[in-house]
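Only one chain comes next, encoded as structure tokens, the form predicted on its own.
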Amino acid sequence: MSDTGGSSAEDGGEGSESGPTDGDVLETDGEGAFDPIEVFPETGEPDLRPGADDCYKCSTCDTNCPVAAVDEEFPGPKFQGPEQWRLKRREDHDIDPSITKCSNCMRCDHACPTGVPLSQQHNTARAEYVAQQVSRFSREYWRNRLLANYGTMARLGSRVPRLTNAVMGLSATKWLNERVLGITSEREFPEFATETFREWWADRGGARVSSEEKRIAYFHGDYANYNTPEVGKALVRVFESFGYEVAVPDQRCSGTPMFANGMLEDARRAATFNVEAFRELVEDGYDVVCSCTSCSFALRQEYLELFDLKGVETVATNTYDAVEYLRIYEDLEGALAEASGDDGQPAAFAYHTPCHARNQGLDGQTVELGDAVDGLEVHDVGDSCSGISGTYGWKRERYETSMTIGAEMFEHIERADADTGLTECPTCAMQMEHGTGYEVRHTLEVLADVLLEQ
């Protein structure tokens, strides 16, 4: 935890004018921050893809890639990363269009025995491909820009949530989205909540616990704010039950869907705003916690790898997944064991670990927590990828690939002795619901049920 004291954060609306502005040029905070290296001296420029020459072509990344496993035409992460970069030493070689088939699940990072920063290479290659080879007038560009900036759509749609939900659920709307934008009509558009998390937070008057010693700043992301505010409410209530002061600063999308769609400048603007907003809180003694494992992964790793921003390392080293944080600094298992008892209703969940949670070493923690609660069963459904990978499975041309990848997970969920799903990633939850019809909950909601309602 951060050990500095300071004033409380101010709560307010998303994207306030008092925050950092787009295009701010920030300096690196020095020691330990991402350090570009000069891979090829003849270019005369520092390269942002260090580690390319650490690849010795063992192909472990390829054998762990869920897309390569189901698509024979996809050359795999080794080609998309180190090999493509070597090819680019020739000036006449462009980024191969197959980079758009990469789902950005990042399982290759976790698999590589020599630590080659594959996903970083993929993100920069994808951004270069979009910048140089995708027409700004094409449907692909605008569809991907729209999906990458979900928060903008959600901010508008959530102003009239019931009307938006009704319109987006119409068959005609789904047909139009597929024909005009290339967004699959197979999926149900996620419904907007009638009250956003930030509206709830403002109505309750913000934090109800004050503490100089135990402080967290909550990065809720767009989905918990606009679609699943019950997840954010659960986080606040659980942390307050442990005596934490919770701050909810202005924030933007973590940038995860922007990385995945090659919109690196959009991601840079979001990262600049978020780093500046949360850096100030960390310096005031707060730690950053996230309820979405893709958000925590972006703040911990992707910002650090891709952007040279003042305070980026400070934020990265003080960011945690919410459940991880409670396991580190509190006796969460003990509290769960004490709170549970024979009076509680037996419950069983089929649990899926998101790929971005595995990359942070968080696989297994939810199953272990389930073991601490009498009457609660959490069945791990295996290490397969869900297949949706954020916006990937929403694209018409990727839908079938997404469902083929997810087939193993669907089968394991249905075999588990449970009738409710459980995960920490909102788009994995979408895929679980879509592929099985199960209701899917977030781990924080279950923790809140056990700790606060029994």
Contents of the next structure:
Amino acid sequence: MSDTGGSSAEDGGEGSESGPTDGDVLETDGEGAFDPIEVFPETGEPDLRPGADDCYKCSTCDTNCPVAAVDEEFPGPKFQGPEQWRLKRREDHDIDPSITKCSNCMRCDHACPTGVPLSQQHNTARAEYVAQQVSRFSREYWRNRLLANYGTMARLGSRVPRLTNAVMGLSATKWLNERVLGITSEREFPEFATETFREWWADRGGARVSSEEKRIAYFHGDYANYNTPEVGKALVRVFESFGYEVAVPDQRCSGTPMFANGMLEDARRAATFNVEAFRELVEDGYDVVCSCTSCSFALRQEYLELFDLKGVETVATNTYDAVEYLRIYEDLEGALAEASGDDGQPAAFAYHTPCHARNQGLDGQTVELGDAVDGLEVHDVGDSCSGISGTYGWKRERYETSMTIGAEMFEHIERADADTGLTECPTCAMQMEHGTGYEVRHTLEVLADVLLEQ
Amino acid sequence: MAIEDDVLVIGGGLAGMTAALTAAERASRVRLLSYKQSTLCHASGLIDVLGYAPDRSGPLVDPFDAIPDLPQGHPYERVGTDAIREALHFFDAVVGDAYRGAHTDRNALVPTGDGTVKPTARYPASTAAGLASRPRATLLVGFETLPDFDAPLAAAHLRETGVPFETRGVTLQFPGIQRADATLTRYAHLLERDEPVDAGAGAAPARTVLAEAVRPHLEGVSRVGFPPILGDEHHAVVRRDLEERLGVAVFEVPSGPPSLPGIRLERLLFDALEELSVRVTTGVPVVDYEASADGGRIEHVLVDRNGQRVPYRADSYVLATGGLVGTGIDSSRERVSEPIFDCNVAHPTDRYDWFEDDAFGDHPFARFGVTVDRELRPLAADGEPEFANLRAAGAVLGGYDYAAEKSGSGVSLATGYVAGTHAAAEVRG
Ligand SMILES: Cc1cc2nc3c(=O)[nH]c(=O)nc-3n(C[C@H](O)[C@H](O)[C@H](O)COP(=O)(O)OP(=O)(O)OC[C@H]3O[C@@H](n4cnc5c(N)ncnc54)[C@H](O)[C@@H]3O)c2cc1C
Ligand code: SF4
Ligand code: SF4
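Moving from the form predicted on its own to the form predicted in complex with the partner chain:
Then the entire complex follows, led off by the chain already shown.
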């Protein structure tokens, strides 16, 4: 815990924003639930408290937890959050190791009737557990660190994408991963694109539309950059077709896999970099849009809950999911209805809502857009969790849990009247492909097909 | 620009879902917007219409005999008997054979987890074989790791209430679960997927092992009641399988919270919403609104999305945000209020008048909520509608005490139905 310099609660406080819109949002109303907490302040004592006292033990969160339903050893979110806090307060208990079984899907957060910020409590409990109870020399630690810092691997790997893809597919590599690192050999590593999104962006000479009024800064994250640049390209083309000037600043991983692995110091470094990069653009009139719902969730909520950084609130309140942004500021449904002509290919998709999209009120938006387009059918496959939860399903000891949780979604996909999958989350997409063999696309790609084809 | 709909229903509990379903049969673009999970996941899954009269007499044999005598301002008095009946028919059509009780106006008597008998109008099919009005010898089965349902104690209580049949209770070990903190969904999942469990004699499917554990206790009984954990999505299959293995009728004993039958009903209603193309948005709250210049209509509401306030516009709105237990009614030391539109909530100004001295007395606070006209438009202190295009339904309404009357779900259904009907009628072509 060395990275506390200059970022204690007090230091950060001077920079924390209180612009005109900040004071009057609901969350300040008595709940106090979203106060940022400094995870490793000077004392080194993480704080699980925010909101714990609002819990009235109704167990609604427990009945929503996909891990608790398949694994008895996981005592559920009520224990991981509010109860663990009570234990700690009374007798300085260590964090229970079962916290590492939490997949960070945040369905508990979405469910709690009184708004207890369970995911914030889990993030901090996990961080304390990793900091204090996991050996820096254990395989688990290094494996998790590696998975959490996927972007670093990707940066190296994508320099020689064909070679990396070939090596990653080798059975010897898989054997090594499973045996030495504890990364399951059941899954295929996602392929690296031969041209990253940023390379494509630089190659085309950056933005092709300029505008004083309509400006967005794109947070692509690592996955759209290294693995699915077609999603990023679709975003750029769609926004340009609506007359937006697009900026693509330097950025790091959103931090989602780091939160999920208790690597909060890594997450803080990433968050600091990203907030700094995007804060300036926001001040210049840009809004931030993301193509991955876990990235937008990190920028809008997790940064704010966990780190007291200068400008963190400015960035959070100006960050959107890309599709959501067009829904709010453009007549997207109208444009889709107009563009969907007779020559459009009829298409049907089995759509899965990522858990993190639910927490931002984005469930349903893709289905609604499908309704607006003639010849496009989007079947919602229900509210079950995909089970992969980012890096979770890559761990050898979690693979089975991940697939057991996913079983319900696989069944629903197969039952739906479609043979292509659709979702906004890259790891949900991996799981859908892995469990059903379907090709899986991103909502933005489908929008681009409808709006820009001709 | 705002997100546009014809009807916007705020709150995703039983009242809000009923309003949205009703509206969707009459208007084309209906949205249901709900912040968090509703009280359906606590509630028993029973649809109580009226179990006791406001003077606490009862249990009532036929709620429809007592409804005409309800005081003015009671939600049932506002909507009228015909609307209550229509709402029940509507519910019956939506849930199909998942629910029973439609054949009669009279209340059914359902044994519950604490050994009382509850008068209710509609009950899940999974509880049907357990009705107290059927004189059949009964075994209740509880599990050591689920202490909230104490089967021998529940059986004793049932005997005390004088049910016309023999009742025994037994506590067993649930196959495949050792820990006392496993969630209810873990039990349901084990049975639903019939996962292999090891009860000492090698691994066998969970339902087989459970049936074997129950069998020695069956002597002389013709039905067995379990806590409501018998499966999730395919609970009917689980129940049927156990019946075949045990050779007796199997039923669930409503209890909770949390409660899987309530969650199953929620899922059923969500499926119906999808069927009718209702747009559903969850996870974000409505926090404020803009009114027209004269203040008479709601122009749009504002939804808080992680700090941004996004406008949602519709021709008409339904407020179904729940009561004191939900977050539809707020109480501070000074006053009781409705937080979104600040609709008038009449209540004594002296806080001491909120409570009776007697703990089981008639607490006025239980009836706090918005007052409405016969179209369910919330009324301001002067008796005029607050807004022409706002209606309210469910526990946000005042004038009744659902816990004492056992009328919670019935009021939500009836008022949701009426609010949804009027809201759809308001839509401007
Ligand atoms: C523990 C318990 C057990 C019960 N058992 C029974 C029973 O056995 N039988 C029976 O008939 N009744 C029972 N009830 C009562 C019954 O559940 C309720 O009376 C009734 O159904 C209330 O439904 P509702 O839709 O009005 O509100 P709720 O179920 O409270 O739903 C309100 C919804 O509105 C949402 N919301 C609130 N504020 C906002 C906002 N600002 N923006 C967006 N959304 C918002 C909430 O998140 C919630 O989803 C029980 C209630 C409780 C609490
Ligand atoms: S849902 Fe919220 S209030 Fe209920 S037990 Fe979980 S944390 Fe506590
Ligand atoms: S985040 Fe997901 S896995 Fe973790 S406790 Fe909450 S619901 Fe369970």
